[in-house]
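First comes one chain, alone, set out as structure tokens in the form predicted on its own.
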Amino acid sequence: MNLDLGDKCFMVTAASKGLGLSVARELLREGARVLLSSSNRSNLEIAAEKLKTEGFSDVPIWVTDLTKKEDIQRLIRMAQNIFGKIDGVVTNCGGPPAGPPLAITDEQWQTAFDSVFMSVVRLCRLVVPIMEEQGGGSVLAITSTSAKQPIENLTTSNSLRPAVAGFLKYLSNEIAAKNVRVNVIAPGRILTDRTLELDAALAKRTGKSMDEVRAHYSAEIPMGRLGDVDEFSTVCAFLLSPRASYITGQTICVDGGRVQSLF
């Protein structure tokens, strides 16, 4: 399917690996300009010379700490500088400290905020003028299925992820009719770096071995095993695409079937 994304500009957070990196990658296949954004310039650095070996060259990059709104305004006019027009944005960040509930410090829970829904809400309330003003555009946001059913170990995800697909589902009410839309993705067990990290700090809290964490996962998805990345980010081309044009105020789980929610 050609998804007309050959004249549309994008910004991906949290771009320099992992789900982030396969959006932007996804993106520049269907023939769109991308912006990557992520904390790190060694990161950012080393992603933007992957995609160059893959025949990507013109592929701009810009380092921002999500937790602060200063490095959110420079982003955005870096972007506008870049492209003349933001046409979407996908928000992403890297995943909040898991741990049980009581064990969360004050300071783990504030960082946790700024990261995962303030940065969605600083990010939108200066991108969605600037879509309304040029006539329309498209905000993803990539959260996790913790904002639909609870993820052992990862309390903060747990709490912020329904927080955001709720601020985000209202916010899609109140500008649908700018023909702004804004839609929220879920992904499941991904196998990603990050992935392999939360394995990793389970197998090593429980004594079990990093084959009997998979397993054990992988029993959960009714479709018994993990994701591959590309998987994911052909989902999400597709919502920011003009071919997604009537689905807004959506949250779509890419997990294999493991939320067991009707809706």
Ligand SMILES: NC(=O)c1ccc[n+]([C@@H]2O[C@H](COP(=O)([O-])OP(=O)(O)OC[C@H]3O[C@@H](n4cnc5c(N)ncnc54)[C@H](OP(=O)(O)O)[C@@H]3O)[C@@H](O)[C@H]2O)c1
Given for the second form:
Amino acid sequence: MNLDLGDKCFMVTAASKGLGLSVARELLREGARVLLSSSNRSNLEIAAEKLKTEGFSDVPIWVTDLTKKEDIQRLIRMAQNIFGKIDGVVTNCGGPPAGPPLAITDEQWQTAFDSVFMSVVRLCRLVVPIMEEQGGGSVLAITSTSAKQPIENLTTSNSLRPAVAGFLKYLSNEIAAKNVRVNVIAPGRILTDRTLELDAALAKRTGKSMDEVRAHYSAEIPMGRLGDVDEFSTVCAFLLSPRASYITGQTICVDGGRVQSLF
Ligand SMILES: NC(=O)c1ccc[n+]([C@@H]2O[C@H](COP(=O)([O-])OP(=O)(O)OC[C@H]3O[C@@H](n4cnc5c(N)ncnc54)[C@H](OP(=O)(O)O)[C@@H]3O)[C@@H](O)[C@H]2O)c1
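What would you give as the form predicted in complex with the named molecule, now that the form predicted on its own is on the page?
After this comes the whole thing, all chains and molecules, with the earlier chain placed first.
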């Protein structure tokens, strides 16, 4: 299927590694232009270099700490300066701190709120009016299956991902008639640095080996395995493309069947 992304311009946040980078790569493969951002310049330079070796030269990068409002404002201005328009935004963020429900400190809650929830609100506040004026656009928020079903030990995610889904569902109603689509993509367990970190933390907490931890998580996935980043990013590229023109206000899981809700 031709996704018709050849003349489209995107911005992907938290895109120096993992899921964000994989979505950026997939959009580039489809012929789109992409601005990569994350909070760490050297990680971004490494990512851009990696993309160069894969045939995507001169991918623009911009340092943006998503917990900072001014950084987000500068990122949007930069995207407009580079591209002259913004067809799509992928909102991704660093994983919030893990821990059981009563062990998260006020400071951890505040940082997680700024990173997971307020970054999406702030990005949408600035980018949706631009898209409305252009006559359309697409926002895709990377969250987690915790938006639908809690995950062991991920209290902040279990609390804040549903809030993001709720905010975006309501926003999607308000702007659908202006041809701006908003969707949420909820990864289950996709193999990235973050998954390795969480596995290592659980292994330490429980005294299990990494293999035992991996087997424990795989057992709750009907497909019996973790996902690959390409299996995730191809769905994202579709949702961002004009081929998904009648899909808005949805939360789509890419999780090997993990979530047990019917809808
Ligand atoms: N992988 C999974 O299976 C899975 C499942 C469910 C949900 N998720 C969620 O999906 C998101 C991405 O996961 P991942 O597995 O790709 O994680 P990852 O490999 O650890 O990558 C995280 C990305 O976030 C960036 N980042 C961290 N703090 C940032 C900040 N303050 N401002 C801007 N960027 C920041 C990092 O770049 P810099 O360090 O360069 O800033 C990096 O590019 C996370 O929120 C995670 O919780 C992942």
